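In the form predicted on its own, a lone chain appears below as structure tokens.
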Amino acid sequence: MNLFTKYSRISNILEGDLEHLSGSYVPDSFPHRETEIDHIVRVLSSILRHTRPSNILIYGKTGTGKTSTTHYVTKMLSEASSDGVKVCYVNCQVYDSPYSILITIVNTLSESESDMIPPLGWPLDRIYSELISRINRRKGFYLLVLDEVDKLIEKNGGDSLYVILKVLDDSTVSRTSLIGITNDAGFLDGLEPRVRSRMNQESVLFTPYNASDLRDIISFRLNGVVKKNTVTESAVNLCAAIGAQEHGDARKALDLMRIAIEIALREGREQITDEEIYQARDKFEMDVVKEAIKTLPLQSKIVMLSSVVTQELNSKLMVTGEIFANYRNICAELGFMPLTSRRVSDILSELEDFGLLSATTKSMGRYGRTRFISVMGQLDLFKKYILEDENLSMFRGSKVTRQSRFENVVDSRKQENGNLEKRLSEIADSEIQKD
């Protein structure tokens, strides 16, 4: 008997495509984003009057619909414009340098594979000249969408965006505008004045969804995907509530519902209830952590591994210096060149922003202020996910040793605090007796 036979039976739940609940799906309507979409449309409508529109900067937390609505609006604009609008979408998490972004734009404008330029080998000024030449040769309007644009600045500084913005000014025959998408509300404040002045942008803020908004979004996406009454109202409300707790993340809420439906399908259940939502949440959170660790750069994985083994040895030693010492030991064992302590400290901060670590700064009295680190999850699972990387699979911990110098400082500080509390208590008792 074929192992897949039991899963091939006709579903009593589905009547449409589950893809409609995925984060990559672009629907034909966006509940509770009508105001933001109208703002973007009004700015871009200048193109229909043959006028270059202002640049647009779209802010909002993860899962608030920034990227999906941008794809939706630019598609509608291309259909409405008689001259045609060329849209180039670039994710700066993937293409994170001016060099790779300019090559991507040039190749988007290529009419055939033979017309494309190689990813390496050309100097930046030649790529820039080729891009300007191709833009002006085609004429018309161009929209350059930089998703996660803050990642470009984070890695390369403000000059990287300056180069991109200069393309807009130098494309004199064609008219080019920029749409930047970012999670960072302070993005503009971090730019140098000369870069900020070139932005000439209108800003659109995507506020987080509340539970009521998410309930409407989930119900809208479920329409035509599942049969009527197969998803209980309670399950939809629970899914929306979980998404609202995650800063109004519609992507997470929809993924939870999709996973819950998949669980019901595998188990042959006829309805999606709270039980399936809770099961989906547990599976989702486990998969998110695994995916987050899996996609970390190699050096970040080594720093994460150092954090795990340091906490395994003694959670009281979870300070930057001890983690860096074990990081160097791991690099020595596996044959990697270690980074500087400052760079490792930066990576620890990045891992904290990613939700994999937490950090608390405490005063150690005469020893100064110290940052204590804690791994936010099960140490054995974190280590298992990290060691799935073939570059780290040979780690055995042979060179990792328990440090003791800082442990003595911590114990000394605790003793000082205990003595101080005891003395304060004695003074208080003495004052009470006097009264």
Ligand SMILES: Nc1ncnc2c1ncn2[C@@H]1O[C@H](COP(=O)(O)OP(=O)(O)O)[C@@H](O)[C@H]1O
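Here, rigid core means the biggest group of C-alpha atoms that superpose within 1.5 Å across both forms. All figures in this text were calculated on a predicted structure; none of them were measured in a lab. Positions refer to the first chain, counted from 1. What changes on going to the form predicted together with the named molecule:
- The rigid parts compared between the two forms meet at a hinge, and of Ser46, Ser219, Phe284, Ser212 the residue found there is Phe284.
- The angle of turn of the smaller rigid part against the larger, between the two forms and from C-alpha superpositions, comes to 24 degrees.
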Given for the second form:
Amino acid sequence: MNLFTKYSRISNILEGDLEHLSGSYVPDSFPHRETEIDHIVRVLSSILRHTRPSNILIYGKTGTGKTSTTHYVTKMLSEASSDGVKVCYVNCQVYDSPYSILITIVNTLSESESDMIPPLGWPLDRIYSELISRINRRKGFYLLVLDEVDKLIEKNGGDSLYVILKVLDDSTVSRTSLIGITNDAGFLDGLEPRVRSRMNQESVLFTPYNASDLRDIISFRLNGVVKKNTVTESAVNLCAAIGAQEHGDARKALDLMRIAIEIALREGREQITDEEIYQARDKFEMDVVKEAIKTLPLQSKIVMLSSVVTQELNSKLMVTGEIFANYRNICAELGFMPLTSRRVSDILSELEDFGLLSATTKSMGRYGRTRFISVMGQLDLFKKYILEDENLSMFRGSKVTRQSRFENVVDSRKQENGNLEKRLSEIADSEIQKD
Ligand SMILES: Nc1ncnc2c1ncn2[C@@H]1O[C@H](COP(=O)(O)OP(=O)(O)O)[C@@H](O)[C@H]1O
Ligand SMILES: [Mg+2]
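Since the one above is the form predicted on its own, can you give the form predicted together with the named molecule too?
Okay, now the whole complex, with that chain kicking things off.
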């Protein structure tokens, strides 16, 4: 039999484009967001009456539909207004300085290719005056959308937003407004009052979806993509329940459904049931981990590798010193210059921030505090992903050692609970003497 036959059957599942479930596809309706959409539309509708709309701040957790409803509403607005509204959408995670944002805005106002200004080389005041003159030359309204606007403030401080708001105000004709989108409205607290009040003249909160909202959203989005009855009701409910657990995240729920459908297609299955959703969830989580590991700097990968092999040799609890000792062993084996223990300790904290490691600090009485570390996930998979780095592919673990201190910990865990504290103190003690 030809090896491809199994995969080439025309799908019994799909009737439309699976891409329609992806994050970048903007649907033509948003169940359970009617109120929020109406609020935004009411504010922006003053454009149709030729008056400047208030600035709007849209806030709510990730996956609650902020970005896609904004795209949807502003597109409708452009269609509805006779003299053309220019909408400029900027994601501040990508364009993260006031400089690059201003250039992007100027360039959306270019009439031709030759109008475009280069990404580097113009001084800020020249960009500024060019922008104001371009805005003033235009007849229609100008709407600036700053998505993930908290990232802008985080990296550049509140002044950056002030600069941008000032551009909007300095254009004499006053036909510009700002929509800010954020999943962390806390950034407002750090702003000067004058910037803050300008920023949220109107604010619209996107509340988290509950499981029943998500069920409607998933069913709606499946329409036209899959044939009737190919996704079981129970699978939709499960997907919705998982999304609801993650702070009502529609993106996560839709991603899971899409991956589950891909699994069913690949395996030639006829239906999407709970099983496919569970498989999708495992794959999703693994993909996130894989991506996180792949993008680590080399030294962080070595520290991670040391954590994995140290834990492989033993059980749960590791102390920094043990990971550091094996880190040095690995560097020696592969011919890398090791970092200082202080740097390794910083890297361990970063890995903890990424959720790859977990650490608990215990007080060791007169010895101060000691950090105990463990790897969060399947060791063999972690190791496989790390060793995909060609700089590390020669790793054999020939110098990795199991340290005697560690057995103290393991032994102590086998003993009565009461002894644990004391044993840990001894271990901390031996660490200190070694230093
Ligand atoms: N009410 C809804 N109806 C249909 N799809 C939705 C709804 N809310 C969110 N989505 C979809 O969920 C995904 C995440 O939404 P998004 O707008 O990116 O969220 P946010 O910007 O708040 O993080 C997108 O694919 C979006 O189309
Ligand atoms: Mg968004």
